[in-house]
Every structure is written in C-alpha cells, then in structure tokens.
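Here you get one chain, nothing else, as structure tokens; it is the form predicted alone.
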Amino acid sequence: MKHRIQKKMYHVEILPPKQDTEKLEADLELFAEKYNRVMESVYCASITDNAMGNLAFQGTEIIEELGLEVNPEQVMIHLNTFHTKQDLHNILDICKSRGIKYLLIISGDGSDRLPRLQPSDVQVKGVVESVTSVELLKYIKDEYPDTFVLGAAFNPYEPPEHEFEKLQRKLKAGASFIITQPIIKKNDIVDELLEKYPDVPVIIEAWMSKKIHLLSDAVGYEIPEDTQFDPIETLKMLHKIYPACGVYLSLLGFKTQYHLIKETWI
C-alpha cells in the first residue's frame, strides 16, 4: 500500500449498479467506462458494497459479468457484514482467482433487505451480539492465509478514545491499512492518527461532491445546505496538510472532474 502513495495512485470510487434500477445495461456500460478509466490512468478502482444499505450488484460478479481485466494494484474491494456466508465466501474466492488482493473491511450500512453473517458463521465463540469488521477481518485473515491485504476504516469524528480501541482491534485481527471518513480541512484526530500509527499506511477521504450538508451526519454537526464548498481546491489542500497520505476520492464526478485531479497531487 505505501507504494500506492509514493506513485500517487488515487483510490477512486465506483458504485456498482442498483439491483433495482430500470436501466441496468446502461449502468454496466457506464460502470465498464469508469473502471477502464481508472485502469487507463492506473488509479485503483475502489468498488463499494451495498453502499448506504442499498442493495447492489457485486463489484465482483461485474467484473466477472463484463470481463473486465483486473491488474491486482488496481483494484480494491469493500467488503461489509451485510451477507450471507455463502456469499461471502464466493466473493472472497472470486477476488482470490481473479487476483483481486486489496480488501477493505468495514461493518456497513444495512437495511432490512439484506442478511447479516452471524457469529457462528465466521466462527465466533461467546457472548457476540452481532459481527463486526474485527470479527470479519480476523475470519478472513484464518480462512484465506496469506492471500489477501486487508484494510479498515477509520472515524476522526467518533469520541477518540472509543475509535481508537476499536482500531487496535481491527489491526489485531489483520488489518495493515487505513482508511478514514471524509475530511475537508486539518483534522487534529487524524493527525493523532499519523503520530500513533507512523508505519500504517493511511489513506485519507476526500469529499468530491459540492453538496457538503449531505455529511452532516458523518461530521457530527449540521452543515448548511447553501454551504459553499469546492471539492478541488479542498482536495489540493488536504494534498499539502497530508503529503504522506494516500487519497481515496468519494462521489467523484467523472465528467466534470476526473481531469482536473491528475495535477492536484503535486
């Protein structure tokens, strides 16, 4: 991963289409355009799992659908608690043929469509209400050995003590790099994170949509809808507060701003 960030390989999010939508061949075209892009500018294609509990098509199963050509730094996929066991492990052995490495772990966001693995599914002993990313982590770290590299999420705006517990946990289950919620401006709790952690690789989020307010509830206090904000400008700041750290880019739009981010990372 720290080779990522010393070749200034953003990580560029694509969602993969709704199971719903009513447009499905136009929105694997369009999935097919972005991933290939990515690939063409050799970037890593982050691919998000059922993301905001909406129920979606696996980054995998398009993969495998269209044909797409993996180059294993190239690609990472997110990988969440919302599945049964079986499809877990189809995903995980799809990434595995395919030589898809990079796994983000993260808990997720549910909803009443989607199952949930139990404890007993991942092998889990004892009182354990429910699955978390430590539990998947650790599972997968057991079941497929040196095969994966694992990553896990990070959240500056949790009270600190709390995040940073849980943290040493997913690491302890096998985590070896870091992603953190969007920040837009100097963040002193991921600056904790930096001076605890100097030998992880962290990878920074950066929010690309103009409309700011919809992370309001990420932040913890209510952003104004009519907040100006510009996505660029902020993405070359955090560039110049963060040079050490990747960049995972969120909500990126592709028309309007795919070709200006190659000259924001100077």
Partner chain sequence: MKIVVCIKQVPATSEAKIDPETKRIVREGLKAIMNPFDIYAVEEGIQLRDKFGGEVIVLSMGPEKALLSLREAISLGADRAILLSDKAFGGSDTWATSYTLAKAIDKIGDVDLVICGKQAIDGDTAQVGPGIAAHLDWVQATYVMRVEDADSKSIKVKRMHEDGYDICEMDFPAVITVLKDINIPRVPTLKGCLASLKIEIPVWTHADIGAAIEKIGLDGSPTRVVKTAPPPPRNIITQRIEGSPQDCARQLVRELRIRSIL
Given for the second form:
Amino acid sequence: MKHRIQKKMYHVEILPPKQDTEKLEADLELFAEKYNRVMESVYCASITDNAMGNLAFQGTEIIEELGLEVNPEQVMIHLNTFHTKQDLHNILDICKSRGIKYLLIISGDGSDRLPRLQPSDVQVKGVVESVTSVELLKYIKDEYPDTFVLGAAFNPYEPPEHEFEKLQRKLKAGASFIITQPIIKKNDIVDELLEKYPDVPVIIEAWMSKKIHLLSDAVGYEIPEDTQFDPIETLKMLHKIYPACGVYLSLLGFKTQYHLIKETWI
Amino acid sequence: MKIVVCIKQVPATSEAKIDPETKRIVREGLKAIMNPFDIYAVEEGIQLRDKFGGEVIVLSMGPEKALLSLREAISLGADRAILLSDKAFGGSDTWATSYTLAKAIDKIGDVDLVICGKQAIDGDTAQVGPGIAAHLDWVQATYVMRVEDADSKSIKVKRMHEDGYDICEMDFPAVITVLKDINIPRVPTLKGCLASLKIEIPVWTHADIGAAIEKIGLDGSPTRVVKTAPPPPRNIITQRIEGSPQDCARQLVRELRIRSIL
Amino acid sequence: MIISDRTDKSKYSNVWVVAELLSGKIQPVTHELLGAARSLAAMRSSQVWAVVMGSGIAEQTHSLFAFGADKVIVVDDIRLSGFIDEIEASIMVRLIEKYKPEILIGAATARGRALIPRIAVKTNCGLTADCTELGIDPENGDLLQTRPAFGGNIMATIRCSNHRPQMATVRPRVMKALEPDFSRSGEIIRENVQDSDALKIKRIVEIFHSDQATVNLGDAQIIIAGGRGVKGPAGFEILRKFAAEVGGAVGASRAAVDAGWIPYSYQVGQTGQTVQTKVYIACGISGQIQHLVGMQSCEVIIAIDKNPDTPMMQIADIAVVGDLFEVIPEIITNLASN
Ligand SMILES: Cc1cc2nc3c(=O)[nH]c(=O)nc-3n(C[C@H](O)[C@H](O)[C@H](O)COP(=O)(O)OP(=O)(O)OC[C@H]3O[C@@H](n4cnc5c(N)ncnc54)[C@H](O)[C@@H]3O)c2cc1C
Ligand SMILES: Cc1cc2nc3c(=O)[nH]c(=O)nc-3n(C[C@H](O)[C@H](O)[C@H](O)COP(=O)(O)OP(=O)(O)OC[C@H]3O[C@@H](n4cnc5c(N)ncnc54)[C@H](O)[C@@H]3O)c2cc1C
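Following the display of the form predicted alone, present the structure of the form predicted in complex with its partner chain.
Next comes the full complex, this chain leading.
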C-alpha cells in the first residue's frame, strides 16, 4: 500500500447501480465509463458495497458481467458483513480469480433487506453475538491466506477511546491499512492516529461534494445547509496537512471535477 | 406444487426523514418498495419450489408501478408474475382486496398454496391473508415461522403464538402468512435482474378475473376511512428523575405504576 | 351482513367480545376488551356479551361477568383445545347469524388477527385492525374506530355504516379493564360445535407452551433497548433481566450491534427495525436521529443516561439521570420485591 501512496494514486469511489434503479442498463454503462476512466488515469477504483444500506449490485458481478479489465493495483473492493456466507465466498472467489487483491473490510450499513453474516458462518466462538469487521477480517485472513491486502475503516468522530480500541482489534485481525471517514480540516484524532501507528498506511477520505451539510450525520454535529464548501481547495489543503497519507475521493463529480484532480496532488 | 405469492408495494418508510417541526416522518416523496414481509414470502415460495418442484407465481394488486416489485420477485427467482390493475380496484379495504386476490387465484387455477406476508407496513392490518383464505374457503395458518415439511398434497407448518408455538398440518389448497423468522431472503443478482427485464407481465382487470363490480374497490369495501389525522402530539414535558440510584429506581417504578405501565 | 336500510340495522344489538385464550386460559386482554365494551354498550343502551371457545373452560366464565359481561356464550368442546381457525370462525359465523350483535371486538393478537378477519369476510363485514380508540357517533349510533397506520404516523378514523356487526380488533394493554366485581353474575348460554364447522380444517400435531413468552420486537409492548452505554454483552444480560421482569423484549442501538454485543436483528432505527410499542426504555442510547426514526412513535419513552442533555433525554417522557449499572439493578430489585 505504501508504494501506491508514494505514487500518488488516488482512490476514487465508484458506486455500483442500485438494485431499485429503473434504468439498469444505462447505469451499468455509466459505471463502466467511470471505471475505465479511473483505469486510464492509473488511479484505483474503490467500489462500494451496499453503501448506506442501499441495496446495490456487487462490484465483482458487474466486472464479470461487463467483462471489465482488472489491474490488481487499481481495484479495491469494499466488503461488509451484510452477506450470506455463500455470497461472501462468491465475491471472494471472483476477487481471487480476477486477481483483485485490495479489500476494504467494514462492518457496513445494514437494512431490513440485507442478510448479515452469523457468528457461526465465520467460525467465531465465545462472547461475540454479531459479526463485525473484526471477525470478517480474521475470517478472510484465515480462509484465504496470502491472497488479499486487507484494510479497515477508522472513524475520528466516534468516541476516540472506543474507536482506538476497535482499531487495535482490526489491526490484530489482519488489517494492514486504514481509511478514515471524511475529514475537511486538520483533525486531532487523525493526528493521534498517525502518531500511534506511524507504520500503518493511512488513507484519508476527502469529501468531494459541495453539499457539505450531508456530512452532518457522519461528523455528529450540524453543518448548516447553506455552508460554502470548496472540495478542490480542501483537497489541496489536506494534501499539505497530511503529505504522508493517501486520499480517497468520495462523491467525485466525473463531469465537473475529474479533470481538476490531476493537479491537486503535487 | 403450484404456489402463488401475494406481494404489495408500499412506501419505504424506513428511508423517511423526520420533520423537525412536527417530529413526525415526512411521507411525501417516499420510494415504493416491496412490502418487507413479502420478500420472505417470495423466498419461502422459491425454496419450496426448489425442493418440491412446481412453479411460483407472484401476484400483486396495485398501480402500474407495482410492476417494479413484481420484477424484483422475478429477479429473485419467481417463475412468472401477474399484476391486477384497474381503476375500479381503487380504495379497496382488506375485504375487497382479499376478494380481488382470491378471484385472481381462482382464475390462475389449480393453486396448491398461497403465501402472504404477515402484514403490510402501511395498512398494517394483517387481514388480507386470512381474508383470502376465507373468500376461497381454504384452510389457513398465520404467523408461520417455519415450514416443517410438505408433499404434493399437504404442508406442515410451525405457527407462532404469544405463549409458544404449534405445528399443524394442512391439506392443499391452503393459505399461509409468514413471519420474518422463516428464512433469510436472498439478494437479487445482476444476472437475475437483467433477465427479469425481459419477462412479460400480464395485467388483469376486474373483467379478466370475473370480479363482481359491487364487491371491489371503494364500493365493495365495508370500511370507510372518514378521517385521518396526525397522532396526538407527544407530550414533550420531560419528567426528570435524579438522585441516588435507589431513589431513581423507586421514583421510576412508582411513575410506571401511576401510568399503569406495570 | 350487508344492511340495506334502517329497519335492518335495528335488528342488531349488543356488544360482543371474543375471549382470547392462551394455553386454555382467558387472557387479561379479554378483560380490557370487556371494559371497552361496557362503555360502548352504555352509549348504545345495550348489553355486553362475551364468547368463549375452548375445551374445559367452564370454570373460567365467572370472571367474565366480574369484568363486565352481561351474558356469556360458552362453546366447550374437545375439538377446541388447540387453535383451529376454521372451526372457530365457522362457529362464530353461526352465532352471529343467530344472535345478531351490533358490535364485535376481538384481541389483535396472533390468534385474534387470524380468526377475526376470517369471520369478517365470511359475514361480509368490515374489520378495523388494532384500534386504539372506540367511540359511538352520537348522530347515527355508528361505531367510530380509530387506529394508527403507516407505522404509527397517521391516525385513521374508520366506520362501517352499512354492515353489521361492526368489527374491530384491539391490541393488549390498549384499553382499560374495569375493577372486577365478583358479585356480578349473568346468563350463560351454551352452544355446540357442529360437524359442519369441522369439515375442512387443519390438524394440530404438536403444541409447545413456553413460560417465557415468545416476544419479538414487533409484538412486544415494552422494549428495553441498550446502546453503547451498556458497554458489553454482560450489560445486555442486565437488560434481559429487566425485560423479563416487565414482560418486555430487548432492543439495541447500532453502536451496540456494531460492537458485536447483540445480534443485528435487535437493532432499532433507520437501518434496523421500526418499533411502535407502548413503552420504550432507552438505556445508554444518546438518541441520534437514525435511532429516533425507529422508535419515536412509541407511546411512552423513558431514557436512562448519565448525561442529562442527550437528544434521547430531551424527547423522553421520563428522563432518569444516572449510571445504568447502578439504577437498573435497583429497578429490578424494586420490581421483584413488589
Ligand atoms: C390509514 C389506513 C387505515 C386502514 N385501515 C384499514 C382497516 O382497519 N381495515 C381494513 O379493512 N382496511 C383498512 N385499510 C385499507 C387497507 O390498507 C388496504 O385494503 C390494503 O389494500 C390491504 O391491507 P394492508 O395494507 O393492511 O395489508 P395486510 O393485510 O397487512 O397485508 C398482508 C399480506 O397480504 C398481501 N397483500 C396485501 N395487499 C396486497 C395487494 N394489494 N396485492 C397483493 N398482495 C397483497 C401481502 O402478502 C401482505 O404481506 C386502511 C388503509 C389506510 C390508508
Ligand atoms: C446511514 C446510517 C444509518 C444508521 N442507522 C442506525 C440505526 O438503524 N440504528 C441506530 O441505532 N443507529 C444508526 N446509525 C448510527 C447513529 O448515528 C449513532 O451512531 C448510534 O445510534 C449511536 O448509538 P448509541 O446511542 O448507542 O451510542 P452513543 O451515541 O455513543 O451513546 C451512548 C450513550 O450512553 C451513555 N452512557 C455511557 N455510559 C453510561 C452509563 N454507565 N450509564 C448510563 N448511560 C451511559 C452516554 O452518555 C451516551 O449518551 C446510523 C448511522 C448512519 C450514518
């Protein structure tokens, strides 16, 4: 992971079409367009897994169905705990056979509609009542030894004591890099993270939408709807503050912003 | 086994936002989804078919956009779908809804088993399943938490009650309504979804199913909603209890008794 | 029955309550329904009748008079020992034709919600589910039935002007039972099961009663929910004890589920379940909006939190400021000693 950060390789978030879309074919085309553009720029396509609990198709099945090309260094698949065991293995097997090696393992957002891995599915015993990213990390590491490079999420807006304790367990379970929640300025908890784990590659999430108020939920305080926000300027600033970190671009506008990010990481 | 699964399209209240003024869910602009309980009904139908053979037909009464929910059921693995759509069905209460569905089931013919969700999350009555059974004069089992066994002639199910459960056996034809405990529904695959786009879904009107006009829609509905209103506002005068743990506990229990909660 | 004109309506009188039995015992909800029936009967100057179907139930009828019944129809038959919807519905249809009640109310329980809709369809009557309020229209004497729909976000008032009886179901703990008056008594009418009632029916193979009621979140009347403040699986054990003491179910915030302390099926909120119970007791849950949307329709909200200023403590009807690990064991002791 370190070398990819040194190479200034952005992680560009791509959301697969939602299951309830009324224009599936058009959405698939758009997905392919974005994916290929990220490949051409030699960035990494970071494909989400039912983000926000919204049912969407899996990156892996789209890659298969559309016959998209996979460069192992340029694809990251997000994988959460809301799957049946069979689906989980399907996804992992496709990743393995297509050479996809970067996986971001998260607990994820569920919904009524999504099955969740059960403790017995991932062979955990003892006090654990539900499967979180920690159990999933460990399971993948055990079942697919030396196959994947696994990452975990870090939320600087949660109570830090709890979050650091959880991170410790994620790293112990097999995570070797970290992606944070969106940050929009210098963040004390992220600083603490970098200090505590100087050897673990950290990728910070940059919020690329102008609608900064949408972040209210994530950061835990109210950001007024009319707040002015310049994502590109903020991105440049984040690079300055955190030169050693990689960057994950969420909600990047492919039409309006993509051409601008060529010059942001210098 | 010829199985009909009844599905209803409902507003997705789980995605709703809260109105900061009224503290209530804003219903405008909500997406339409398949009633969550009905997904379990579809899954159970598919599992039974896969085990015992036969076919799964999904049936919905509603506006044209309910086709989307029917397609979703197809993408999960149902064999075919039928939409009951007709201006004359509008305003149906549970009596008229279950009559209409029963007539369609009659028309489909030779049905062994009808599966419904336990209840719809909008109307919330849980009356349509037993209503269909009554119109058809079939046996019924509601609150089914597991199908224990089945063969070509009968089905054995576990029903949940407040004081435990029972296991009962019914000869076909029969109607069951299912709880969410019954299975873990699969998620549609991309392949399944692409295939469901190609399936023709017939739309039946009241004439197609031979439903008597005086028994359907608003006119056929014995109940009338005469008024809807937001629920009485929450009493937001918060009563605060502080002090030693013993005092807090004592005061809270007293308060629970005064409000006849205990 | 479809009623064509006024003279027809006048043939129907009295308020019926269909008794709810579990494990062969009349349940408290029946007494609550009798309480509601009494006030309706007073407004209609008519009587309250209860109908009890079961096996070996004769002794239990006395309490029905004490709680407000004027007459009790008893159908006592070995074939009614399990819950066979088809037989019970068929009996009820005959009794309704014979005695012509004006109003019929049943419990909105697993059984009531299976039985009453079957009766309603077979008698061509409307049925209003889960009523929270029953009244009489002073103008024409119709039953006005008020019920929540859309997960409690709307209250609908419903009437059935042209059909008799007017039917409604009511959830347990919604209506109030009257103080029992054991000196009251009344007429017992015995009716039988006829062979025609039992033509096409299910066969009950096994019955399991469990002492610990099978409450799930959706059907519970009280939910004790825990959040990050519960600190671990051991904390949820305390909540389970609390829940057992009040006959409730346990729920959780996403923070607790994500920490692996309790399975996802317990999660309340935007990405979990929406619940609408009589009482919701939030223990160590701060009350973020995603959690609130799942429980804000509960009737009484109680919060227990160290921090007096959380959103949950603001919207609660009762806010207990304290350490849940100290307060809840005291509550359990207090409840157990009473
Ligand atoms: C505010 C409000 C209150 C209402 N109250 C009442 C009432 O008290 N009594 C009454 O009779 N009606 C009532 N209605 C009307 C009732 O909602 C409709 O009749 C509705 O079509 C079916 O009832 P339900 O949503 O309660 O379904 P439920 O009976 O809860 O649904 C159970 C199952 O039946 C099947 N099903 C239900 N509807 C359909 C459908 N259209 N197509 C296919 N399958 C279906 C599904 O499998 C579903 O899971 C009310 C409507 C509103 C808006
Ligand atoms: C897309 C999305 C969907 C979400 N969906 C859901 C959902 O469905 N359900 C859900 O719950 N959340 C959901 N969330 C998460 C939600 O935003 C909150 O993070 C979560 O509800 C917080 O849980 P909590 O209240 O238990 O934890 P906290 O907010 O950390 O609250 C813990 C509380 O416990 C108190 N406490 C600590 N110790 C004690 C003690 N000893 N005694 C008494 N009190 C104590 C603290 O004072 C604090 O108030 C969602 C978030 C997102 C972004």
